[in-house]
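Single chain ahead, written as structure tokens, the form predicted alone.
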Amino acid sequence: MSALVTFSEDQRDCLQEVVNVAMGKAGDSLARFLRTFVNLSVPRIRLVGADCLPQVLREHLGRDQTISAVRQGFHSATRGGVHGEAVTLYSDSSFQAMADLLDFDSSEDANQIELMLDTSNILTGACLNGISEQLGGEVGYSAPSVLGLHCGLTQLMAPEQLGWDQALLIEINYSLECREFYCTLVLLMPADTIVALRSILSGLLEDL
């Protein structure tokens, strides 16, 4: 496995403000959807190996739980090819919370698929515009789809199935007081990304 490129401290924290930034307005998305008040954890940024990744997600996710995830490729052509893609992951109770608060039937697997893509939409959508913003360019979208239902971890996150060995994590856990929902959104970017990101970071660095 090749080595890395790494951040500076300095690019690490503006990169760290950036997405409190944008994980914020998407909470604010979250919680007008919901029609209730959402908690947000500090989002962790790390770099990983595709091998890791699972070990890394169930630290917050538990072991032996079984999740849901949608994924959703993005890209922005005027960022010096900054790329990667956003997997929303989500706790069985989560469908319940959901349903309860929306008034929603969550019985069935394809209402279950409906609340995550509309959810998911949500969240992706608000916390890469809210990234995008401030790093400037546009943002696009491939179109999201079902990861998995009710799966293990380790069969979502399989290295064989994620398309690269190392890359820059971005995981942000969204909660609900007194309901039985967690959410975990999941940015992902390769290795040749990181090098473009440390150039827009410095360059933000160098207007402050």
Given for the second form:
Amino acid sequence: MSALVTFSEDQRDCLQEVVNVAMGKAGDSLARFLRTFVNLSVPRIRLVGADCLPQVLREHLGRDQTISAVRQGFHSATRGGVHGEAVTLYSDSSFQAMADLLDFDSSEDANQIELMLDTSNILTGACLNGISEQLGGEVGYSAPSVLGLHCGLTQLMAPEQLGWDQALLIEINYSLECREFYCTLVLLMPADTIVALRSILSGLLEDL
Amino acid sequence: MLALVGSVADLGGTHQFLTYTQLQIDQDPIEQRAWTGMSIPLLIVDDSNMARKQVLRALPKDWDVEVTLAQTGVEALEAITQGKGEVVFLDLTMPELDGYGVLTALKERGIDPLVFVISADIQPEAKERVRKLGAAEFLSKPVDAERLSELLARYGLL
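Now the other one: the form predicted in complex with its partner chain, given that the block above is the form predicted alone.
Zooming out: every chain and molecule, the one shown earlier first.
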């Protein structure tokens, strides 16, 4: 594992704002898909150890809920090899909320998976495109695949599942008013990506 | 020409507001319907230092304004109460008191500055909600200098 790399305060603020704008775009896409207003909150960015990821994510998704999740790998060939994993997590109550809004039967697992893959693709695509538009360069991502269905966070985000010790975590929470919908889009980038990201952010700051 | 008094870089957590004075170098005729003969008190509210800088950079070069920066909704309300925000550029998504909260508080207090929301939340319903709460216009982030100038001209601010 490489030594802990951190951001300067300006770099962190810059990344935060870039993620804010991308979150807004993804939120707008989700709102159009679900035909409802989506609540946004300030995204959280931090360096985390793989072992404390479940605790970190529990706050939004709920302590007692079982959750389901989709993962998509992403990479940017042009920007110093920035790459990572986008994981979209849903509290299991979210399926009913989405099914109601879309007038869709979500009682079958197969339908839930379809719904989850579609929604994740929309969120991840809009968010990653939003980030890469601002940072310059293009981002490619893999097709979404199911990471887990109706399980606990600890099981889903087990360190051995993730294959890294420490990563940059970007956590974007979406919720709906008057509905039990809790979705978290997590971008995880391995420590070696942080160096590349730092130089991109410095460039952006110099242009200001 | 934009002259900033103070340094944007040292906008740390402890500063309440930093006031910047924008000096007007060229004395070209400027239409100032609402604020003839004086600088317009402009308040820029955003929790992000970079976003505040982006807005500062997007301001028309020859716009005669006295700029105050606020990092939180609470600071924004305080500045507006002190007369530092006749025109307000307001972010929506902020910790603690967000932009909706600021608009609601202004409405409750019967204070009516000209508010331009500059937001990353671009949902049509977000636009509708802030309009209902009294915001004049909505601009999406990152703010586009040309669109900003267009809107300011439309409101007779340039």
